[in-house]
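The chain below stands alone, shown as structure tokens; this is the form predicted alone.
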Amino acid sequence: MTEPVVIVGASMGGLRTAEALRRFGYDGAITVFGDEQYAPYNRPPLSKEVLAESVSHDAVAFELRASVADVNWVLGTRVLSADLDHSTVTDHNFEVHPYGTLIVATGLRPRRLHVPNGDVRGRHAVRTLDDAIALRAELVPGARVVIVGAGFIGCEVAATARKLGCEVTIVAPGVHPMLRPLGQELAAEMQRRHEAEGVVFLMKREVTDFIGDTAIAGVLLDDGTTLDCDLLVEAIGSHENTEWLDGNDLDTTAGVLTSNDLRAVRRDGSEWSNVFVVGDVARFPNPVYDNECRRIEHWNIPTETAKRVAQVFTGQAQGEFRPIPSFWSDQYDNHLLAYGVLALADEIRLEDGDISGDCVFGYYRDGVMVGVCGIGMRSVVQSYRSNFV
């Protein structure tokens, strides 16, 4: 096991399977590829608690374990393409890098709006340390924020630009926040108390310009309608870094195509032996609820497929792999916990709590229950854990 590995992607997923490659044994050359300049980190806090307060890499940086002192970080460097039947990858430099094994972690970058008058100042994304320190500056009391995207980044920015004494908008084509994870009747508690903070929600509406100059002064709704602002958040989603993959035998047409054990498969059906994926970015069938491949976005995806990619590499790997997903949100006193995929559900039942209180609801399908989400309630939240295992 001295064969030299690449990883690009050097963010939560990238640093666990350097420390997971580590762990089970793997003492050869490791390298690592990040576009930012900066050593991994922590995202999930940039739109909570750290957004909230003094926004730095000290705040959400990893701590690197003396397991991957000697792993290689290529930060700042953009990885341009890769030639997987030649095991090359080639970086912005034009630089030709060799690996024995390749690990996909390039995870997703934010969606953004596509308007006649999009070159102006003002408008944000939170995905990055840089967007949150950018974000950060501008959010100052009495700042009018709109903010386009009614998910949980967007309902968490909300919360914090509140907290800053921001006058904050939420504009969304859906019916109510974070509608399809949650469902109808979660979803509409979580507007209720965001409403009793402060936010306004303009909910089944579309922003289809901005007003302004040369800064955002506002936005032009599909109603005709207007709104002034002095910032826009755009939290509409994400789109996968699989780019620099294209003229390779994969299907990249929703994350990378993997296999259970996360290596690469080609549009034959046939597996990359060589090439493993982890992370956002890739589309893997999970055991735990049917062989449909999905990519999942939750919080420990990365450490679990992390995790699972050394084991397979190493030879250690036993039985399926059956990760439970798990997500947090944090928006004032409001602390969120999910285990499952919920948004499988076919119905959704109160199991425990009040609805105007702390609570944990149920997701079921077809009678099996696939999702728990509390408000509170941490420990009977994680109670059902193990119905999924």
The other form holds:
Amino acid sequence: MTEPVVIVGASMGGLRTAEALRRFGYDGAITVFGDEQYAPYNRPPLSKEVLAESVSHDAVAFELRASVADVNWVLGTRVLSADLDHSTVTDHNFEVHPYGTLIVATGLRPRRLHVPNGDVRGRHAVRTLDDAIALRAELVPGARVVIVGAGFIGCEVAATARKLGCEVTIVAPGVHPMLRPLGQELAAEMQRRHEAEGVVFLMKREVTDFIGDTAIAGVLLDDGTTLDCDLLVEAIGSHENTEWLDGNDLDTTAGVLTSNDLRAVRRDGSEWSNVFVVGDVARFPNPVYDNECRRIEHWNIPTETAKRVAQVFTGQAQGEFRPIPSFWSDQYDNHLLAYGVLALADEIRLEDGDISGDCVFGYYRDGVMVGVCGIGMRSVVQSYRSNFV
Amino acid sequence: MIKIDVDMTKCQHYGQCVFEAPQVFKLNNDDKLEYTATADESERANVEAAIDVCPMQAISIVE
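Output block for the form predicted together with the partner chain, input the form predicted alone:
Expanding to the full complex; the earlier chain stays at the top.
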């Protein structure tokens, strides 16, 4: 074991890695760098419960186990660069920190719109606690909210904003919300359910500019029409936080490429023995599906990758790393639960229930189940999980 | 023995715990969480894994 362990990223992936290293017997030094001022906290409530209720770090902070009490948390500190040949990272104060083993846990940040009149107040994203605090303050009854993007985050924010009494319009380039993961039938049904709750969809449309001098007053769309609004939520996907690793001969297109054991891979294919990647910034092969390397932005991946890295690091890893991705989403009373990688499917079948009520869909590639997703019927959804383990 | 507590004011019945500690947690036919209040010490690692994956952070081991 090469000490000390330096973890860059103090969100769920960083925390779970520190905990797992202790659980698997590493008792050496661990330092965790986080660019936010907050100790690790739980992000899923930020687009749901936290937006609807009071927003505070206390409400979402992860409980820190006794096993990580001696971890050195360096918060409010951004790591600017890494020199893997010399095993150092440099923080924003230009202090250089040597490591024995480096864990990359820097995750993602929201993509933002780039438009000519971009410098206006009232633009929001939903990734950090501070983002949620800022957005919550503006979600007042009667506020006109435009959400750009119709993925899970955009749809969850839409549902929460409707509950809070806002007027909500979603603008997105696709045909239906959440179409790529859910498939045509379920995505169309979710759109229908949102519309029944009063959300307006402007699909196959893009925002080309903002209207307003200092504060946003509306958006200009690609068909030349305009839409008034009081605030804008940008939910158009993510960028990987990998720029700090530039210059190190890593493949950082769409996340950091790793081996199945989550070791960072050089461009020539060789592996760094002392550089690991966890969480949604890791692009790893998952033999459950195929040899393709993918980033997975689902809930359980930080925890699963952290555990695997700790096992590899302490020499206790067995077999292949084969995590089954899992996610859920709450939109009004619609509780979506899924296992697997739905987007791989070339065929989707209704397995149980009724599309107008609770239902379960199976996702197949070449006739083999690669995922399952339901609205409600969670115990039924769970019963299919073993089909693709 | 370990004593397990689930804060049912937080639990949203996502069922993520079920696959980590199937001897302790399950979703019943109404999709509600059921769990055993005590378990053998040998279940501790599984319950700790369930604590980690709970989206609502509702599970704890009472020491």
